[in-house]
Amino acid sequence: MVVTPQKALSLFVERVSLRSALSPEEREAVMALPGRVAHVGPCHDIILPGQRTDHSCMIVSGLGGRFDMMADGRRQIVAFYIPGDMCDLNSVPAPTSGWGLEALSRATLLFIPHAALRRLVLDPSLAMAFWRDTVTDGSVLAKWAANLGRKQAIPRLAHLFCEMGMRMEQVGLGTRNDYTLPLTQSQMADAVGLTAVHLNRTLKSLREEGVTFNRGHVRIASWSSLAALAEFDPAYLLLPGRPAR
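Supply, in the form predicted in complex with another copy of the chain, the structure of the chain whose sequence was given, as a single chain.
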């Protein structure tokens, strides 16, 4: 599959447009960003913790993850990034982040120099759009924290399936009850804060609720019952025009 920077950038424009109205000139300015495309394999480190960067990275295809590592090697994935997400837009205002970022599956990435992004945010409307993107990121993180802190294994995993379903559907990758999530059970366990063994058992329980996860493919028989089980309310995704139901 050949991916041009142009095609990749249009994904980003779409993503930003989900939450911020861009004028035709602004869209053009974004499309004119310089970028370099790269194909990487699973477990490829995009940024190591503590490393300083001079470019941001957008996911074109595949799945990215932001994670933290404990001294004993246990890992917590705190965010998933799907196609269209600029996974370290953060690094524009804060080039030395404390976070690691890796490709969780085979992935196509687009690297964009900070310098170009900094020029872009001289436009206040784009600055606001990027800022809003970071706010969205934070809102998702907060929800993730709340789930890790106060939900048990089953609703926690159910919530992850709901969230990823909504996000995939938004960007046109499948539907909310049928989409591809290219993860191993171990990686998923790192995301929901469980051991791989317990995650496997939790998946088994969810199977009885009509949710299957098989070789990276999620299928949800009844969205409404899963959403109820997960106490999923998409408001935190900050999508406009979809008031909290």
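Taking the form predicted in complex with another copy of the chain as the starting point, write out the structure of the form predicted alone.
Shown below: the chain alone.
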């Protein structure tokens, strides 16, 4: 299937509209942004820490990840990006990256020039909408940091499954109980700060709670039970009208 920039941008419009009411004219302005579509394989580095860029990257299909990298090459994944997410909208005002972006699975990407985005945010309403989008990224990052620092392995992984289930459901890529998460176990271990052995033990414990992760697919028997185990409160996702669970 041929992916045009306009078709890809419709996903971003829907993402922004989750938290900001856009007028028809504002939606049309976003849809008119120029962009370049690229198809990449899994484990493809989109940008490395310290690299300067003149464009922002949106995920059209597949799964992306933000990471920090140690001097010896080890990586810590600190965020996941799903279709419709602009991975680095914050690179518009700060084009030299302090972290890296990677396609964790086979993915389709849309690269949008910073110059075009800067012209677009001369509209104060769109500037606020994009600002709100980057605030959401920061909120998710803070929650991931707290989970890594304060939660044990089982609730930490349970929280990740809850978050991704809710995010996938929002964009129509499954339900919170049943969705595709195209990760290897190694990538998942990098995201939750566990060794491969510890991750296997944690996945086994979650299977006893009715949660399975098999060949990139997640199934959750009881959402309420898993949310309680994870102490999952979706308030940090900044979704209006979403009650805390």
